[in-house]
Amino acid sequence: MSRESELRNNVYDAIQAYCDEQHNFSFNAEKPVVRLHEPTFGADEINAAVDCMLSTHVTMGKKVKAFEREFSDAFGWRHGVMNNSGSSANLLAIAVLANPLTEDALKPGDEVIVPALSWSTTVWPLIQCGLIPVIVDIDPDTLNIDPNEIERAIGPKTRGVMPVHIYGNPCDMEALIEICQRKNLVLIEDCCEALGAYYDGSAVGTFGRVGTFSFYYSHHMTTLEGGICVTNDTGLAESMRILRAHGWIRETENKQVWLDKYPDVDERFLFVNVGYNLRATELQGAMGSVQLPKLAGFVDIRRKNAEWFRRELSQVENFFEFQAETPKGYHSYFGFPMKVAIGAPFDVKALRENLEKNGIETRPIICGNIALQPAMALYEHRTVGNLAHATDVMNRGFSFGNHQAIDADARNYILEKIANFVRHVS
């Protein structure tokens, strides 16, 4: 063995040895917490992330080109690109779709259709090249967009729908993909809170014309920070590497195209479009294709707590309401989302500052009514309707983690902790 394998391997074995020890994120009934996410990583991402920084070759390259291939490879697309957030991701789509050699492409002042129950940055990225988002209100059993209402959204300068796949519930794909057949659409998935999440059989992602996917340190698999644009089109795929990196050819699979048309530019520093820096790094290529193989137990682990959940808290009075998995879905449960019923003897404030006091953590659904945040005034938009499900939900709806680390010991206090409340309170 080389000096160098020996070293390596100390700091790897060290590494493993450290993560044995103090990494245990299991419930701990006489410390009880319960937080909204614990690490999915360990000895084997750290010791990939490592491995790059001992290389020194850490900015976008091999490990990352590997990860995209893999992660394309694992649920059916023809291209990944990786980027340095699903907020990136989102943005690098819509950019795309809105640039000038896009064939067919989004033009400043066109409407895309986006539901109220929604993330900033499915919003932003449309302000940001000049599109008008159209905000419909949602479904309020399945908490998505509700196909009845694009259908009422539809005008003379809508071009594109944007769905989101809420908590990890599919949309469904049958009655958006049909809208937008017959009405000329084009169709945006993000999927940033749905990784492993299926309609009839096929990942999401795979029914638009690109799809948005994050790794942020919450979510069911994570690069840290971290996002992927999937797509099918090879030629929007192209597209996207140049946007994602100053506009050069770098890192496009056909250079050669655009060496010919312009063979007095030296390659290197070739800029053939606008572009951004939304770069992923090595460590996050490296600890992607270690997280990979990891995911659908993770989904199957979430899956299950659910599941206990919605039969468990069912029994606690009629005091809440769970979101409904989409016919043909298969849910990924990103957290477990719940409404306060209308009438119970409490409110939702009063019950999530109960499980706050109690160790358990708690946050909204998203962003509840994006319409109602108040940098939308800012800019030009347009609502469809009275948005009363997404209201509903930013006023009576929150979620409490569910993840891989959550166990029959913390399920069995979360449950302890509602109907102690709720008894203590009818």
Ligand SMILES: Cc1ncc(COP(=O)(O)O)c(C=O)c1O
Given for the second form:
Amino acid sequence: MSRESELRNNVYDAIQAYCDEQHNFSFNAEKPVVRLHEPTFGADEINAAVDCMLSTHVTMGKKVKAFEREFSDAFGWRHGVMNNSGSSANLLAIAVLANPLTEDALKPGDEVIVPALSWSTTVWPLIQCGLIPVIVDIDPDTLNIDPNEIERAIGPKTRGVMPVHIYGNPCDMEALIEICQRKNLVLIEDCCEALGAYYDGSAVGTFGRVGTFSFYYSHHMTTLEGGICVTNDTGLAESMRILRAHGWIRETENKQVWLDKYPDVDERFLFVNVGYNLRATELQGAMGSVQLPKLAGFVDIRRKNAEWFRRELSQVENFFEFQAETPKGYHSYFGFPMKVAIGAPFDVKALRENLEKNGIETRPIICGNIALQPAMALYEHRTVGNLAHATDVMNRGFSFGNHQAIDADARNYILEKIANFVRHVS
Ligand SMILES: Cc1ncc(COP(=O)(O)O)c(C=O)c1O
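Please supply the corresponding structure for the form predicted in complex with this ligand (the preceding block corresponds to the form predicted on its own).
Then the entire complex follows, led off by the chain already shown.
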């Protein structure tokens, strides 16, 4: 064995030993805590990242490329363009669709329809690219964008729709595709909460022109921070590689096109468009490759937990409403969201406080009605109708953790605390 391999193995073994001894994220009845998320990564992922550091190949390169290929192949997409976050993926997706080199590009002042229940950085990239967000209400059962509200919102300046698969519950893609085709609208899927989700047998992501995913620490699988744009459009993928990195051709797959076009500029430093720096690191790519084969198993646990929670909690009086799964959808359960029913003898705040007091972390469902967030008042946008269902989610909704480390003991603990609370107040 070479000296290098020997040293490296020592590092790996030490990391493995540390994780074996120090990382135990399962529920402990003596110190009961149920977090919104627990790390999905362990010694294998840490070693993959450390390996990049030891090799000193840390900036975007072969490992990111390999992960892009593996991730795309796993779900049947042609291209993946990895970024440093899901927010960056959303920014890149919108930036490329609004770029003058893109065919039929979105223009400043064009409108894109988004659900009122969405994440901040679903909407911000639209504003950042000079587009006008049009905010429409959700279906109160699935919590996803309501196709009827999209129809209602379409005006002369509407050019696109950007649905969010809320908590991994796929949107009604059949209806969305039909509207987008009939009205000639570009469809961009924000799948940042929907790793491992399918609609009608196909992974969410490329029902439209481009889709985005997040690998943030708390998601179904992680690269710590990280994201990816997926598309079946080769030209769009190539443009995203340019916009992702300074407007540079360095990471393009077909450099020759550009070199032939601009033979007088140093080919190593040829900039053919505007751009950002949204690149991922090699550490992120390496971690992604180790995490990816584990994703389906993690999703399976989340789905089984969700089924259990729905069944057991519906027996605790009639005080809760659960997210309805979309027909034809395969839900990947980013968390377990629910609403306190109207007429329940308690409000969501009291319940959340009680759960938190008992060590069960909770959170609002995404950012509630985005139109009610203060930032929206600073920028031009349009709202359609009163967005009552999204506001309702903000007022009556919450979620608790439903992740790969939630086991039978954790589930029973959550159920017991909710049942005790309900018994006490009713
Ligand atoms: C719907 C949605 N879009 C975008 C993002 C942004 O992803 P990131 O946190 O990786 O920037 C999130 C984050 O969870 C999200 O829930």
